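The chain that follows stands alone, in the form predicted on its own, written as structure tokens.
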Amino acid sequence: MDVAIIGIGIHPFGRTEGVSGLEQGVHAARGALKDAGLEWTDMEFAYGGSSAAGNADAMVSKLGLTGLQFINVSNGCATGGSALQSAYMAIQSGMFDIGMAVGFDKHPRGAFTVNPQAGGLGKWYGDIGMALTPQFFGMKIQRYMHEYGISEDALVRVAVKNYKNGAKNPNAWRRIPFSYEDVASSQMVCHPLRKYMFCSPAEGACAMLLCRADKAKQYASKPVFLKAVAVKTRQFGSFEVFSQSQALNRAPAPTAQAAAAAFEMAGTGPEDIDVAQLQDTESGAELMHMAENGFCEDGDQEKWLREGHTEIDGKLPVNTDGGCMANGEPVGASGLRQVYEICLQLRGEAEQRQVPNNPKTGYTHVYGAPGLSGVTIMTN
């Protein structure tokens, strides 16, 4: 049974003083209901997630005590994508006809903190300074750049593109574009990654309504159809956050597995995608994910960026809403923000950042610790 997205809602990302993460989630949920012309009482179920702002199911106290099934989802940076997959499976199974996926967060200021014990490691891993994700990201992209001949120029170009796109997005946090020189001369954090190449913890929320595809036209004039949703975890030998050593033989990254599963499910390939949202925790992540998702060969990213292929008017626009760099990353909402953006693009409603030539197929990808990835493929 096919599944459609019939309503979308968002609370602006960034910092919203005096508004809790839960209240931001409620705002997004009400926006999605309004978009589809429905009421909370029409929902048969909900899946929702938050990392730092409380249990998503507490939203019922503000949306209405209707008795519906509401299940909390927690899956790192893939929390929003996992909530969407759960909703997708609930409808595809035939158990429900209509429901909601929602995610929100309100992280404290400062860098993300890591609890090694929650990731299956001992407290010692943090005590000796190993649980530093920027350090891991720096090490990972260093090796990748060395192996495939990629220069720091590519890292700068990713950031410049994403901030430029974010400046066109009314819901983004960072809405001032940075020049090439701004990024290239910003403070070094973990070589080769500089300050303006990273995303930041943030606040925000996103929600969407899903229903059986054969009922979609009852609620939406421009439904978006979910052709594939896949979430995969790491294999032994993939180099991921919390890896305590490197195996002699490498295994594919969880992103490569999730992408392959999604393309097989959708019966399509990378060449058929018109617009994509890829996890850009930092510039290096977007570079590697371009190849891991199958859109280019390892090492081709620099050429792609220099030739503008990932710009809004390029052959594969990537992170048209500014990605995590411009929006920040509220963990529970980030994956759903990507889907929200693809829905706007496929509906032709992205305004200043609208991809030309009526895009028909969109793609989203999230990646998170300790090594998991979620992918969706959508059509209009």
Contents of the next structure:
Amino acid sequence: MDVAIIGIGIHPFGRTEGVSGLEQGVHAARGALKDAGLEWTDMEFAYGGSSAAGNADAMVSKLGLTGLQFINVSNGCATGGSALQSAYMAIQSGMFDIGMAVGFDKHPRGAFTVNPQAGGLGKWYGDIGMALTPQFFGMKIQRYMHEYGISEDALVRVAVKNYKNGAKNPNAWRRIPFSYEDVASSQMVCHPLRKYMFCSPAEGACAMLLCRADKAKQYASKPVFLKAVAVKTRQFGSFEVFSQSQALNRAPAPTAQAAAAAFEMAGTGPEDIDVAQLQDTESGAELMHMAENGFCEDGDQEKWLREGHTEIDGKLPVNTDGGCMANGEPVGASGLRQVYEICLQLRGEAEQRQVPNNPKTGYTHVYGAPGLSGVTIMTN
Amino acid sequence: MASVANQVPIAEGLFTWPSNDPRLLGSKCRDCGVVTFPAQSGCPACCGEATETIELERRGKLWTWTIQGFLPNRPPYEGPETPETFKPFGVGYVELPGQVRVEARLKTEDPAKLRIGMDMALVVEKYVERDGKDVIAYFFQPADET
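Give me the form predicted in complex with its partner chain now, not the form predicted on its own.
Following is the full complex, with the preceding chain placed first.
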């Protein structure tokens, strides 16, 4: 049973004073219903997630107490992607015909606060100052740059591109482009990563309506088909966030495993992808994820960026909506924002940031603590 | 120098303590030989359950590093600094030969003094004073500074 996305909704990302995360989720849900011309009463199920803004299933008190199956999803930065995967499986299994995946969040300002014990780590790990995601990102790209001869230039170019794309996205948070100099001279946060190379915790919401592919045309003139959805967790030897120690022998990252599984499921390869959203927690992540997802060889990223291959008019546009850098990171919503953007691109509705030549196949990728990855492949 | 009675380790079982020559404690899988830090009961590599606690090497090579440039949120951070007194600190992974790569605070915060592959040595010393006692933690520093 193939699965289609027939409605998409979003609440603008960034900071919205006076509007709770839950209310933003309701706004996105209603937007997705309207997009498909459906009512909440038509939904047979929902999967929803939020990391810092309450329980997603509390939305039913605002959307209506219809008695539907609503399951909360919690899976770090891959929460949105995991909600989508759950919804996909619910339809693919034949149990349901139509339902919703929704995610929202509203994080306090500043860096994410981590509870080491909740992640199975000792209290001492946070006490001494090592339970911070930016440190991991700094250390992973530091090693990668050393191994593959990548310079800071590539880190700067990723950020400049993403803010430039974000400036063309009315739902993005940061909509003023930064110059090369702005990024390259911004404050050092976790060497070699600077302030404007990082995304920030933020707010936002996104919702998708999914149905059996054979019924998609009843609801949508331009349905988008989910050809693959894969979530993988770390295997022994991969270098992951919050690792008190690492094995001597490296293993492929969960992203590489999720990508391989998704390409196999879709029967396509990296060369078939026309537009991609890759987790850009910071510049280094986007760079490494280009290779981990199979789009380029390790070490080729600098050349790719200099030649503009990941720009909107390049051979593989990456993070056309500005990514996490320009949209911020509301953990529950980010994975679905990526899918929202790919749906717009495949429907030809991305306006100023539309990828030229009618893209047919899109790709999304999220990475989350403590080492998991979610990939989707979609076609129109 | 404070007496041992006035010193407490930041966590039990992370390193031998009290000791004149403290060593980090890891676990080694009796089935596949994989070493992890801190010591744990199951093996993350082969899924076996038979591990033994071992003392880890005191010296190794810097595998990667960064400099923490802002005061971490507290909790969970419990270091002694205030926003006014905070100074960036180094963090890295040190590869202990034949064993495991251990994540650690570094005693160096100058990027110019850190390079991947350099020799590093374990230091076990006071991290912070808490409730009238010195909290002892482990660090690594460039071996030529020991």
